[in-house]
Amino acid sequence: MSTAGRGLHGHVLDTLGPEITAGEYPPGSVLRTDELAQRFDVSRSVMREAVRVLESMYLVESRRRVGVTVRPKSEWNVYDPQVIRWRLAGADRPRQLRSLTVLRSAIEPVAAGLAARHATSEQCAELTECALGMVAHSRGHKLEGYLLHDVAFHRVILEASGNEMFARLGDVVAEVLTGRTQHDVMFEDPDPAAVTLHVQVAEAVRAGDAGRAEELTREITVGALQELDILAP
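Let me have that sequence as a structure, single chain, the form predicted alone.
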């Protein structure tokens, strides 16, 4: 498909996706593609491409003689980064952030413990670099720079665990961290204690101390939940 074609169906998705995840089209709603094509002023082929993307996320399904039907929320691919992004942009943000942060608290401490056992020297060096980058951007309202290093830090932890399932959650964690920053569910400067904990996790992984790496990472996730109690009750 041409760049223009991708741009058009992307424009449709940027509006229709958030509307579906926000509940403006409740489960069971039938979307008429011809009506939507008129609404967005796009061709039916562009509209069909947008529907195919929504189907791949299990947000909708196409039925003969019925049309495009919105699926129940229980069937959505809630791990899809785009679905996460759309949900975080809506009114359901506090519950979604809490759900994802609880997921992190269940996975990341274990991943950090595994990383202490399996991380390569290159991954240890990368983890330290990320932690120091977080320190460097933790003051002076440099949240965007801080975010880049924070996302990279947690990706390395998940990948260094040696568990392919954990590694695939890197995009999910990235969306949580990005959503917190973009939607102002962060303090103007990160919590100094949390920044220090990231440095200590990097040290524990490098030292091969699995128990300490897991314990420190659990402190990070507990702190993230406590921040949500304040910023997104």
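All values reported here derive from a predicted model rather than from experimental measurement. Positions refer to the first chain, counted from 1. Compared with the form predicted in complex with another copy of the chain:
- Considering the motion between these two forms, the entry in Arg104, Thr21, Ile84, Ala202 that lies on the hinge linking the two rigid parts is Arg104.
- Treated as two rigid bodies, the chain between these two forms differs by a rotation of the smaller body against the larger of 14 degrees.
Same protein, different state: after the form predicted alone, show the form predicted in complex with another copy of the chain.
Excluded here are partners and other molecules; the one chain stands alone.
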């Protein structure tokens, strides 16, 4: 689900956004609204709307008499789902994937611990269902079905943590897991140890054992880090 279809300004963003996040314009570069409007064959009003959105993502800064200047990467709002998607689609996808995986390794164990305390019985049921689904699809090249349950599992954990900031990372985790399956590693069946860990996490959460849920989830995320050769020597 991208910005496309959201009108002309969405179409402009779909090409200009990736260009900027890919670093095609060095920081400080100036873009002129009029020129951009010409380039994309849209009116200035539409172009201005697009610029406003880029501005709200801290990708650019619009100043009178000077133009639309591209901000340094360090100022970008890297938590914006749109920005994340653009960068994942671009050249520094590996780098982005590493950053996000490290983020996961920090967040998910804590979220699992909180989930063990706050999860409703419905959420516990969902969790075991997801874990069992992962088991069912763990052998025989059923990666698609496996991924589906894996994503759902982590989404439920983040939701059940009761923390809105964690909950909103569900999409990010989904993106990372999907990306891993489709492009990078994961040619054959998933690691059986990982599958077992998911089942155990579901159990720990249901049992309300926060410490165990946290520790088991930490093992899962350590596995994810190792897959990307992010070591801890």
